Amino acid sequence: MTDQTASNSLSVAGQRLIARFPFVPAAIILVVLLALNGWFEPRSLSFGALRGLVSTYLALMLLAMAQSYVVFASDLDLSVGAIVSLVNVVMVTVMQSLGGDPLMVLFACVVGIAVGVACGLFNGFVVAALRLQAIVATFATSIFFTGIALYVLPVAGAPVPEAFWLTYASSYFGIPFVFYVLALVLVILTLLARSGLVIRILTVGDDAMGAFHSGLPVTAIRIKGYALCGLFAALAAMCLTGDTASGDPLVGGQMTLNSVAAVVLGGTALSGGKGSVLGAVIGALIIGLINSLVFFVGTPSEWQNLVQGLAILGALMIGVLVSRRAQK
């Protein structure tokens, strides 16, 4: 076998790998960022540091998952951050109203999940059933949800009962609680994968008209995608509430665009029909590691946002260029 033949074989193998697993470029970037973080701050690779990274960015990982389910169908949700804020204040208000005992805290979590799913269903009805442009409709609903959050809790800082945040920050049988949350999310993702719903969502995103002619209920599938988005946004709000131990009607505002960036960094196409939830998780971790790296290299505070933005843009460009080259 000549060198040229071997090179072509490797190129074809790489193309097939990225076609099947579009998050591969993001995974490579993640490994490089982990190495760079370890180079500038060796303690950043310790178990405690990695636990802190997961705890800090778990909410963003879940929100990136939430965004994935609408992007798969070639939609977009600009209200996910507002949903996080609304679920946060509703949960905190219910906890304070009913008391901080564990049973009432659990009830508040159920209420928060119900609110998140209801917001997702509302978005799905507006976008899929009424056929409004997703980017405009969800921008409007984000303002609407934020207004409700401000009505429920006008001022930030309402404390969360100890039964909630202590549980989130503790370890059980030597394992941090956040890893139990990840295990629960993995179970949910497995059940969704076995249900076939994700495949149907991707099919709609790839060719909505073809999916309709094949007999798939396109409108219902898109609404279900938004409902899943609301569910995972509610789970993200629960994690964020446990991390901050307070209620804030604007806490999720800046997370919306980060969730979109994480989805794209993970190899999911905004045009729909291609991507994976795992890629979105990797994209969220990339954002977290970039933020850590910018701090570890000693970037002055006034330059940190600029450097973070450029680094995320660079990571995105590398991933997109590698994916495009693999598709040729």
Contents of the next structure:
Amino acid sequence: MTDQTASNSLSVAGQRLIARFPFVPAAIILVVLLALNGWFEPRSLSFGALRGLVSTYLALMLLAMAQSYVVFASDLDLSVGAIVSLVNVVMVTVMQSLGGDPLMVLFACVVGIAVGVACGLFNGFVVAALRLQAIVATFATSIFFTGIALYVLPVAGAPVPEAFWLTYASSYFGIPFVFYVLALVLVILTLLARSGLVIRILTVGDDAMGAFHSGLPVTAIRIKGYALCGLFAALAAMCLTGDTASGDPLVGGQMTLNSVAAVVLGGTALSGGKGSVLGAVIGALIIGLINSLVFFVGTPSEWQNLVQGLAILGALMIGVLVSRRAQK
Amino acid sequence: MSEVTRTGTETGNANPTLGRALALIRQPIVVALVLIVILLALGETLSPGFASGQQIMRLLIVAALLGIVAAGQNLVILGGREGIDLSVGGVVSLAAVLAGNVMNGADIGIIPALLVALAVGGFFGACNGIGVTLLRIPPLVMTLGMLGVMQGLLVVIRNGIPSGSAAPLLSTFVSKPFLFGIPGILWLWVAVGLLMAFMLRRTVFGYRVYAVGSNEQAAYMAGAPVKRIRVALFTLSGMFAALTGVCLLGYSGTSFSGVGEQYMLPSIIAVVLGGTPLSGGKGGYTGTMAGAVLLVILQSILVTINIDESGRQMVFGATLLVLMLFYGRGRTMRG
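Can you now output the form predicted in complex with its partner chain? The one shown was the form predicted on its own.
Now the full complex is given, and it begins with the chain already shown.
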């Protein structure tokens, strides 16, 4: 009897914890995966290996964040990968035509962000103002954005100026550049999480009609969510460009579905209204760590994709089940 | 359907006939058919011979491949609760590769290959359905995860066994005149269309699908086995995708693992252009068939026009957006 009460109160505490911090189950999975990685390959927890993990998956983390702001409003953006590609080729082309000196690289970054936000605003207009169904409408815009990317740079392979990728790969004061970016992103994320905008986006996702009746400009808020998504997709494109050091009009296509998976892994409900952006960042890392763990365990190469697929499906299911139990 | 008619007569109070006419031209299937005719005419002007009988037959074959996947997608979407199947592309690829390996260029192997493909497609579909109902995983998440599993499985199969090829009889069935000068796959598509129409409009199962899709709670109260219906819908979706996979093998001769991915989102677009909203419970397969033809003709026109790939994609994306404006847009906040 007392045992049961104790376990009940424990599970109630757990539920409250998860309701307050939806990313807790994901964080636990993350720690377990880190431990397993370390168990099977001790060097995978070394500073250099972690740096490699972060610099490879920083783009996906940012793209998962981008997707979060849309999912919060119970929308979806299937064009994020195409936005990454477009920003990538625009930046590379601008850098090439203006030369590689640092000021011009900076200018190219500003142009890239402008392009990302413009794409996001366009998506927001199409989905929220024209009231098209998000899944099919953003698929259509993704075709459109890919077309523009192909127009800007028809074939992959334009190199990026040294100033850009060297910065991404270098260290300052003994700490790799990517860690500064990660820290900066976490700061922005914390600031945004406390901002009125994100709370309003969540409110709209929870109950759009209720939000409208309490006087919130629902359409404008959803458009802003898409604009934020475009902004973070542009940042993701910058990291990807730093990592690959070249322009490719189709580079981001594969990342779209992974960004959705990362959001769900992080404990955010696709139905909108609740979730955390930190969860999405953790979700992206979970995908990365599952991929490396499958390798470290010694899975034969042709089986790796299957085991990865099964592990990610399993993690997705656990994530959904745990977060629903917490919300009962 | 009744909703459209009602709004039509309401807006046309002064003139009921006009109202009814307006309602008619707002019917998704009418929109799709009119657009198909316009696009055919446009294609014929841009490149004479575009709307010739032979050319239309070729377009219809491609449309049939898309249309059969879209049948399953249509069922899953009709069933509601954000029903969607992102794994169809994976099933198409998997079925094509497996069928190729089983038949390996021999006519005698067609039936076993078809059975293997349908069983595998049905199995993955059932897994999706069970995940969605028993574990209550959102369909988008479940089928997305399953897509990853299937892509992994394709790598295993491709590395293990050399890819097989289509049997001559299968290729003939798909792309050569079969009966009354019409290719077999079109007869198959007509059969799928009749089957879907019969299932959705004449059976208890079909009525229950609409009931579950429009109000799950009420359907449950009225005694519909909601979970079993939803598992059945996902299973059927897997099997229809597998059927397309086998036909696709016949169409292209050999199979490669990424062959089905081109069907994932277009199958959803075909359903939406056919007038079935993603919210489920409304619509039907006849519209989806028109939607599939519309999509294929549009793509074909863009290939005909002499512009490069970038322009083609931009025009295609923009046209899809414009087309969607004709169909079930979300309601306004003011109701």
